[in-house]
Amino acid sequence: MAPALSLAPGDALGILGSGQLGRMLAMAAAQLGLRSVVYAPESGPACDVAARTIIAPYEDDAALAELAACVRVVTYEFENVPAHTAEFLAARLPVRPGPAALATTQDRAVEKRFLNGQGIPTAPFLEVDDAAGLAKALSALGRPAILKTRRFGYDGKGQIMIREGMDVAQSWAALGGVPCILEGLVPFTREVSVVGARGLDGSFAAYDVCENAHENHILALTTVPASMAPDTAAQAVAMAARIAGALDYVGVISVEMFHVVDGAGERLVVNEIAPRVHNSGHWTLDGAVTSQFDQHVRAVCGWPLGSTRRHGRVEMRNLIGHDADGWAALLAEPGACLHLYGKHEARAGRKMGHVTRIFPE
């Protein structure tokens, strides 16, 4: 029997966060006949397309209660939503994905322990709470190794590579002396990701595995499908489905992985979980039957998931900083699908938009 639908066209969806992911979620919701209410501490690209905006701190209970009163379900565009915010809202209406999934993915140590508990391999890691602990962890894992803050890291922020000869105390201080993990290096061939969605009824649908290339720790290019054996790709999707099921997850989830190819064959090592729509899934806006944003809205509303079929071989390139200044040439390029995020100032390292190109198989 199909699950009861939570929302109907005309209802309102709450979105925590006002960035470009919230913008694309609100646009997808509008296409499906839903209104979006964006809640964030500051105005951003999502506010330009939402039916309503509430600008208030995430700790403002009165403003959060106002949000809860005017929407049917709440979701979020980024994983650093404060735990209090998610719990306050969850006591009043559905929050999808749920606060437990959010808490697991907000802390790198908690996330890795969860993954290992599911029998899913990760990079070797040790928790580090001070400079002495870092020295001990380096002795165990060796150099080079990557020191990462346990919380609030993205796009290369909150991490540092510790190489031979680098001072331990200085490396520890460079990340602010906050709780960290030290990761051993994985000799990967390529970085890949699985973007998939789990519905309210437990159904799971994944897009083809993406291959991702980074520049200065920021995703630059995604190509689909990834270069790997079909069996390995199937294993990647199965890992993502297992993770989503174990988290009792509802919505789009992205699982970043290292694809290792060596004398023993191919294997996968999970790097991170993103409990939201993901940059490596932007190609789906033009390259798949159902975009990841449509899929997320469907999932959190309790609606049937859509087809993840690709329209061809796809490349998606991020427009970072002043790359977006070439918008006119991209518009003139036959077959190029341009998306600009409505940000008013181009800065180094800032994602201003992306362009997708679709090729025959």
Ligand code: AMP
Given for the second form:
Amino acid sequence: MAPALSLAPGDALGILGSGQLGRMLAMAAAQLGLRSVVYAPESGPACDVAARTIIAPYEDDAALAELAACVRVVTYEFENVPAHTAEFLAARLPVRPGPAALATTQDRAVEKRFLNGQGIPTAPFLEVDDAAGLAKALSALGRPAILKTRRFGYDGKGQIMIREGMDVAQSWAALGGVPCILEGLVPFTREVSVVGARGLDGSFAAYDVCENAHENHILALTTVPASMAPDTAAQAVAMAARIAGALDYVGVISVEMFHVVDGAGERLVVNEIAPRVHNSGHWTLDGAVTSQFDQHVRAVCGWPLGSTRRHGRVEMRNLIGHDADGWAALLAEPGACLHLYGKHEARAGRKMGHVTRIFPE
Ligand code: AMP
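Switch from the form predicted alone, shown above, to the form predicted together with the named molecule and output its structure.
Now the full complex is given, and it begins with the chain already shown.
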């Protein structure tokens, strides 16, 4: 492992992935006087704003060596960076967040065992490796329950809800027969997330808890602050800090949680950790002193974290598919802050941009 180091303005930062998160990271890096080199198998929105682009497969050692030679630290916009890629780079220069964060968050079973080991509640779950195992897990957890692939799930992909009467073998086949977990249903009131950052010196700074509403399994609306008791919000942030500390994490981390409100009071159940900037943190571009992208760049460069103070009550709405066709009206709306990702084709379900609105508290 290469030694810890701090960058200086003028240095170059490597970003794995060429999507909108990479784009907003590269823009934040540029604002802080850094140059970004985007590395991805295909061109994307980040390439338009990077100083340099390397288009090559993640398994191409010669291209990875070229990246390692021209940047001082590497980060990434997505959690499915292949282990080989992370290890190859980490042997040559700092990769932040480190490979341990990737290994823990790429596999739902490993992630949930890690969380439970930290005393953090998750949905009840069982590992399932075949149809017979699914039948056993369903008897233990009951129906309905959610079958999720251990790896490569996002935006509701790689999961199905198994209800009363559904056939076990068919349900197993529906996800392709890959290793899965079966999760018991959490009777949540709302979904929330904590977006926070851990610096190279171990400092931790979180934004206020975000409340997230999904449509068709895709984030539609984030409002901040989330409706919850101040004690519960403090617990949510403490959980994120504990997770980041246990992973010896550097960078922005996002922790998705279920907020359960019932006769027993309020509690939090962690659903998922994203070792990266997160869609539910996009509001920080306009609604906080330091955006999540600036914060991530600061952290991975070994710089002090910035203030996470909000400018008001904030709403961030995603522009999915043809929603983005309304760009002219959004530009004309006083107070609406429009962000478009420069994607050429508005396919259904594709995140094209977002709009933020800030209101007095
Ligand atoms: P995930 O891919 O794990 O983030 O799940 C996608 C969405 O499915 C979540 O945002 C929830 O709305 C729902 N969901 C996932 N797991 C559970 C669960 N154990 N109980 C209730 N709802 C869930």
